[in-house]
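One chain follows as structure tokens, the form predicted on its own.
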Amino acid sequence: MSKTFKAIEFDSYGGPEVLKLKTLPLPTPGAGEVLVKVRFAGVNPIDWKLRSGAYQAFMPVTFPGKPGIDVSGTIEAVGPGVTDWKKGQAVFGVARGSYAQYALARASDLAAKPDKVPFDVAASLPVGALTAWQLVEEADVKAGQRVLVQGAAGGVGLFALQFAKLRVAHVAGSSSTANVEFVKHLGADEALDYSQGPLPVKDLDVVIDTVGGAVFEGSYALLKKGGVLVSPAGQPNAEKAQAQGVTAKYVSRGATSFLATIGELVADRKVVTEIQKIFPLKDAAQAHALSQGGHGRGRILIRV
């Protein structure tokens, strides 16, 4: 096994062309640790917003940035401690750095790949599909509500809104024009499209927003009173929220321990992905450049 090892970096804030593919030395699992040998990696926005320099307020880069979470391969070697994990196990989850051909994880941030679902597919379930289904639990979504998802042919409204039909609720899905076949395909009952001016519904129990900015503001008013407004895009404003008689909550990604439950889901078909496109590693910046572009279909990967 060579010392050195492949791997995106970035040395300072900047657009997609700050991404560098660099020769490092091969990092050593701590306590606790396992290192993965990285077969595919998820492009999130986090990812492009902590390069841009978006985030450099509440969540600054410590240089050389390591971009990439989401993760899927085998595992190369398990730090002190770890004793559930051995060399070859597929797994998927949430690693360090994983645009590269190795990237650290802790052991308990990874799940076993069931083995109906391949790499590719693994790699773009955890920080969607995790964020989805926390949006889904704190808005506590029940049988019969209804319930609309903001976005929902993108890389977390797409889970959203088929976690929302497992409990069977009555879900409507907005999306562009291009995406409303998709977002129908996905199960909604209702499949919005936004081009078209204010959607056509009101007085919902739930909405889940993915967009934020104007859509996330606009979301309040589309709500019964007693509603709840859920998103990882947008902070709620308490006065607003109070005005329309609603709850509303900002979200983050959800415990790394349902990722068991989510990777049964997907190989049962219960719950199903979209990859939008694939990307080698050394064209990372580009991954980033569509990732930016937003109204996408589905995840971006990078191919290690």
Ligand SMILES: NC(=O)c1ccc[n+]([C@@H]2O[C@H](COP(=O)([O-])OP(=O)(O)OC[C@H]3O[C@@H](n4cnc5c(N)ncnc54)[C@H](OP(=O)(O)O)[C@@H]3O)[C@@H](O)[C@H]2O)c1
Contents of the next structure:
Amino acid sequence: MSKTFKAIEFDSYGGPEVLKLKTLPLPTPGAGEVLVKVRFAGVNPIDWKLRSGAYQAFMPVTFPGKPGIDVSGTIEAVGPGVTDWKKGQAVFGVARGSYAQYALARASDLAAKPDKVPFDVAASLPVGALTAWQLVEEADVKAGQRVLVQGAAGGVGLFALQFAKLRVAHVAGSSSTANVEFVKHLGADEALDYSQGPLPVKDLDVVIDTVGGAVFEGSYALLKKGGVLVSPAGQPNAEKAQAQGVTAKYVSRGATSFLATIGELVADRKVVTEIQKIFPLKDAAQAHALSQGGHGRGRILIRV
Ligand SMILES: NC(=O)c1ccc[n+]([C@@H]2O[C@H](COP(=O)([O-])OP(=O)(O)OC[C@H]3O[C@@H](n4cnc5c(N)ncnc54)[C@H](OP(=O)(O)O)[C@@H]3O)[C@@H](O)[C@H]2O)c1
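Got the form predicted on its own; could you also share the form predicted together with the ligand?
The complete assembly is shown below, putting the previous chain first.
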């Protein structure tokens, strides 16, 4: 094994251009950790929000910043106390600094990659599907309920729509015109084009917002009294929720212990994913620029 490896890092906040390809000494996994030989990394909006400094007030970066959370690859080495993984096993999950040839992960943050799930598909799952899982769970989506997923074509939204359908809800999904057919393909009962004006839905039981901003703010009024608004992208306003007679919750990514179940759902084709575009490691800056555009279909990946 080479004693060095290539990784993307950034030494200051800034635009995509601060991402640099560096050659670094290979780390040794500590207690409870494994070293993953990375095949693909997923590009999540939080990666560029951390890089830009947008989150520095509440989630400051310790420099050098090491972008990337989603990972797929194989176990290269295990640290002390790790008994559930061995060298060569194919895995996917969460590993900080995954835009790299190798990344350290907590052993418990990985799941075995099902044979039927290719490495690229596996890297598109962790953050998006775990967040969607938690959104549907905290909204307590039930059979027969009328649910709207805002941003249904995105890396979180596409899973939220499908997980709500698995609970036999009636699900509408909002997207741009370009993604309407894709949202139908995901199984939406209604695919709503937000460019056509206000969405033609009201008195909903649940809105799962994955867009934030004005879309999140506009979602309160689409609910019936007693309805639930959940979002990983918008901060709820208790007074506004009370005035509308609804519950609004901020929801974070679910526990990595759900990764195995998500992998099985994808292997069994009960849930599908979508890869927007794959960039080579050296072009991580281009991947960030595309993600920052805020529009697209599914997850952007980095091939290592
Ligand atoms: N708190 C957490 O733990 C957590 C975890 C994961 C994600 N997040 C946050 O959740 C948000 C979504 O993440 P993501 O990975 O899904 O992002 P993404 O893959 O970039 O998807 C964003 C989607 O938003 C859609 N969109 C943009 N404007 C819209 C509008 N007006 N109405 C409906 N859809 C619209 C886009 O679709 P079109 O191309 O069709 O416009 C795009 O598919 C981000 O802000 C991210 O930071 C938070």
